[in-house]
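Let's start with one chain on its own, the form predicted on its own, as structure tokens.
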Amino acid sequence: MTAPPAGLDELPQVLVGRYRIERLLGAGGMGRVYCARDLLHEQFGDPDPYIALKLLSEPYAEAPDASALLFSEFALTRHVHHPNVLRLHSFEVDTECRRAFMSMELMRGLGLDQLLCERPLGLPWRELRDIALPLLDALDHVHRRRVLHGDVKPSNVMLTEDGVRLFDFGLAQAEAGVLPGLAHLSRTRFNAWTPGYAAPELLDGGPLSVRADLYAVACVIYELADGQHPWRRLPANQVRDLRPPLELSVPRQLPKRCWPALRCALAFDPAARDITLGQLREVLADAGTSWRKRGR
């Protein structure tokens, strides 16, 4: 018998009699994503039967609410449904290994984290704008659907053959009244905020908010424009200790007219982050449009 591919030891080779796992695509703090072949689609002649499967990593898979946690991510991602958000197929449970998983499109492309490694000086403005605008569109739509993403960072955005995709809603939260039948799970025990992109108030124990997502996406845009994180001079785990006043230079590839808007979105004080995603998008869409903080 041949050995299973690396990272597959704890799983059967075929889930629910349909999905043959081929290889591990990636692993994060809470989940693992695999490439798999849909044997049913393959049987009926689908020329591209490959999909992706996401399962919770150990030890989260052993938690009593593991399946509910993964279903929450599935339901929230499906609820927002946008061209620039990862497309899901189904949520299923394999009774043999007693593991829940969700099937989704197999994204073929380059993650923004990989792109940044290849472009240490940042992206030319037009290329940057073609990434930033659909990313802002996606996040703004997510908020209009009254969902908060909670983990916007370069490794959760991919440039695919079909355009930009925002994914990984594992830390997402719905506002009160949205999907009322969904189990409301406490994610505080996971301590999973990404320090370099989590807003300071999150690292101080505050609640997730629209302005926290705004801060995270502003960090990503700054990094795309400069090649480095806005707080690159300090280790990511020290960001929580930063306090204003803080000086930031204009990113290399960002038009100067766009800087006041992006700088506002990067404010450490959430009350000072008084620009919307729509306003930030408008400024980036037309670099000739200036923006002034209210009261100035």
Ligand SMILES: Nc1ncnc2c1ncn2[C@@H]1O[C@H](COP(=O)(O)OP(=O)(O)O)[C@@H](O)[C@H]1O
Given for the second form:
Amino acid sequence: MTAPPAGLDELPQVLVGRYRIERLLGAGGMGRVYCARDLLHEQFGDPDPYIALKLLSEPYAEAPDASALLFSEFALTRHVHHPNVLRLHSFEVDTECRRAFMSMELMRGLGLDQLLCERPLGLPWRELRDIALPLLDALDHVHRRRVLHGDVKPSNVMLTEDGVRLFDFGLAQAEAGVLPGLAHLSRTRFNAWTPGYAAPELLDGGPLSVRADLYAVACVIYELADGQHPWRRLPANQVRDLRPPLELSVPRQLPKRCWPALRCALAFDPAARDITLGQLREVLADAGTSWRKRGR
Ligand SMILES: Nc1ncnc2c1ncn2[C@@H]1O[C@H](COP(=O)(O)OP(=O)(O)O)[C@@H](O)[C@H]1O
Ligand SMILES: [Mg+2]
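The form predicted together with this ligand, contrasted with the form predicted on its own above:
What follows is the entire complex, opening with the chain shown before.
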């Protein structure tokens, strides 16, 4: 028998008699994601039987409520359902290794974190706009479905062959009354916020909100437009100590007329972050039109 690929030692080669694990695709703060072949689909001649599987990684997988937390992520993502949100297939438990996992579409493309490494000066406006608009659409839809994402950042957005995909709802929260039976993640337990993208009020212990998600997506758009995170002069772990007034330069690839809207979305004080995702989207979309009209 051949040895399992690196990083797979603790898992069987085939989960629930159906998914043959091929390789590790990525590991974030909480999960490990593998590329797998769906042997059932393959048997019936599916020309593309490749899918992705997400399991919780140590130490989360050890927690007594690990499966419930992964199910919560699964249920929230499914509840959202949007063309620019990752599509999930199923939630399952392998009884042999006693691990829960979810199966989902295999995204083929580049994470925005990788894209940023390749493009240190940011993306030209049209390219940036083609990512920013669907990303804002996806997040706006998430909020309309009364879910807060809680972890918008470059490594949780992918530019795939089929367009932009927002994913990783591992820190998402539903508003009261939405999917009421789901388990809730205790943030203090996992200390889960991502410095650099978490809004200042979250780092101060405040609750997740629409405006916190807005701040995070504004950081991502700034970074795509400039190649650098807005608060780049300071290490990310010092962002919590920042206090206004802070000078921010206009990101180099952003049309100037879009700057007041993006700057507003980056306000430290959530009360001053007085713009909706829809309004920000409109400003970016309109700037795109006039940009083209000017013949560029
Ligand atoms: N469906 C998928 N197809 C391809 N790659 C994926 C998929 N889901 C996740 N990944 C990769 O795995 C990484 C970790 O996945 P993620 O869901 O963000 O886990 P975590 O909750 O640990 O951050 C992602 O940044 C991405 O590179
Ligand atoms: Mg992630």
